[in-house]
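Shown here is one chain on its own, the form predicted alone, set out as structure tokens.
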Amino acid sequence: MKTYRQYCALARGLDLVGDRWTLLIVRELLSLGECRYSDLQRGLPGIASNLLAQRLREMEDSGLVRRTALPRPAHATAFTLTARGAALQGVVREFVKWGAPLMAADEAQDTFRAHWLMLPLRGLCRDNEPHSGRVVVRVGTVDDGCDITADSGTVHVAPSHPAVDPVATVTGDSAALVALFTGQLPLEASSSSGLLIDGDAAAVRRIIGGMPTAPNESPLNRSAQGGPTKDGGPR
């Protein structure tokens, strides 16, 4: 592992999670919970099969990534974030706000992954009928995306799940994702900019959040407002 050899918070975290990847990885597991290798491979499209197992190791080593064996049938190597891993999500949610401005320029050759709008959607999303019962929407797929679930005025963000049945699901255009849940898109023209909305529509406009107030905010900023907005995990 590479050291700033600097006696400073930040040199010394960088020294922990400042490599390429390290983060990605962080932003897996954040997103999914448990992960075996492969799954990680999936969620991570362009790392190098040992450079992934080098990274793991000196996670592991770092205290922020703890692996066990997943018993039979799987039959295989599972990681987890440790406490330590898991205090970087609010370094990770402040990083994604950071970094949201640049989602305005839609890059057609970088790759997309449904389940990567989960810690977004986190802050995003919201309950717009708070008093009625539950219901929950897919982005994506079952193999790749996310389940929110709109309660009584709490939202929950969770990896898709087969055994969620959803009323709702929206799959297609990235650009067109992010448009619609940050609130520049509105869900009647949805269909015209490459989303597909399969299902109850009422139920993908309860869980949209609106425009920010300022205009020169990042709609993904919302995270960082108060409001009824509940994602079930540590704000």
Contents of the next structure:
2 protein chains.
Amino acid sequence: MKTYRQYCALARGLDLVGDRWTLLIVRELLSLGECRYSDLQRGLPGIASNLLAQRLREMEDSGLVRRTALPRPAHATAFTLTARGAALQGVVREFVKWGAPLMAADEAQDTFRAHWLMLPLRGLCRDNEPHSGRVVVRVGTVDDGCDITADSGTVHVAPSHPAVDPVATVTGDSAALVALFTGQLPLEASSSSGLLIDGDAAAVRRIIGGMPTAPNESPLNRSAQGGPTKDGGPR
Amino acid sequence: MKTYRQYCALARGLDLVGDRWTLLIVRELLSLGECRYSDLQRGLPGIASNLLAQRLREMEDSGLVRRTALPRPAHATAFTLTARGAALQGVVREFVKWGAPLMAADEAQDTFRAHWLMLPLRGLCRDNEPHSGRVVVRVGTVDDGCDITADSGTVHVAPSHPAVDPVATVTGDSAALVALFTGQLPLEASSSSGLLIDGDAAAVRRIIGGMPTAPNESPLNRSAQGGPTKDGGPR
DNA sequence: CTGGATCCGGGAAGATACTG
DNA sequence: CAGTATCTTCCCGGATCCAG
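Okay, that's the form predicted alone, but what's the structure of the form predicted in complex with another copy of the chain?
First the chain shown before, then all remaining chains and molecules of the complex.
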């Protein structure tokens, strides 16, 4: 992208990550961690192959991404965020918060990947049974999804891992998934709304952020960092 | 911009504000409040006239900007952020924090407007004499700058206003201004660093965030929301 | 004077095919 | 698997012109 040539922190930031697709690449690396080229392609439907290669090169040059060679298979490469790249988390988090209301509109032709829910889910999920032991709930599949681990009050959201055996798996329609985790769709109504809950439904209930949706405010707007938020909400 | 066609809050957010110049227009409206077309042109050096008009139309269509007719002069228009547009403050704030380290590199040919400092300054300034009465320090000029008001512990940063008579005015080299307010340039050294302080230097000292710069962390990285400042946002 | 519209050249993005 | 090559399309940038 052409630089704005403005001595301004916002403009200089946009000089680096304002290009089309760049922030979505950051989303993938922030969610999935270390990625192969083909992982990124799968997580970024619609991107042209040459563009992905070009962006990765630019991001490497500007110190946001690190490229490492994998031992096997041959010609395998891994892409990771540098500390500087990972520092974009705050930007992405605010963007997700701001964009949350846009998820209400259901453009049917939009593609969906279950692992895109990871970033919002990190702010949405709670352990409603802080005195119970470890359970894992999977959203999506092994190939595309995430494992939500609740353990004595803490919650962790990680990419689906084959070695993990979840006690419950939630799959189904994208809009219904969002509605479920934002509390707009009660768990009981899930089966009639394009959602399939396989396994221990109680485990699913345990991790769903239970707060009732205030009018005009999506739960996605809560701080994704947890803790005693003094946040005054969006201004 | 072409939509990403992804059912993801980040992607949908970028569909609306990911276009070139859009977030910089938000910066102007967030800093300055109500703006005329020509105000925006002055604050966005480098933008083509047609592009500014097109962006404003798009932002109006997507509910980020409101256009109102001014009584005089004839055919004068005012552009303002809607609540939804102003809600981008969090995104912009995080972007400014992330971009702060990029201000160290001094690309001499980058243009500079003093009012671009307003957003960072809202997080940077403190009232170091909470028991003193109201003083106003101007950074920049009446035409392009901001008035920093300290009053019994609170700080407000507003666009320069002709009716205001500051007790001190700080002007000078852009990099030196940044260094001064990030605490990297002591006030005493200012005169030899391309900075001109006109008036009551003690008032300037009063509002400068005094913390010594920790290694690897710019003071710009402090939360811009911090403290009990019931900041009502722009305007 | 303010707030645009119009035209055009260059370059970035998009689509697809191909390769070490 | 991880890209490159090539072609097309369309957005951006710069200049100029125009209506109220």
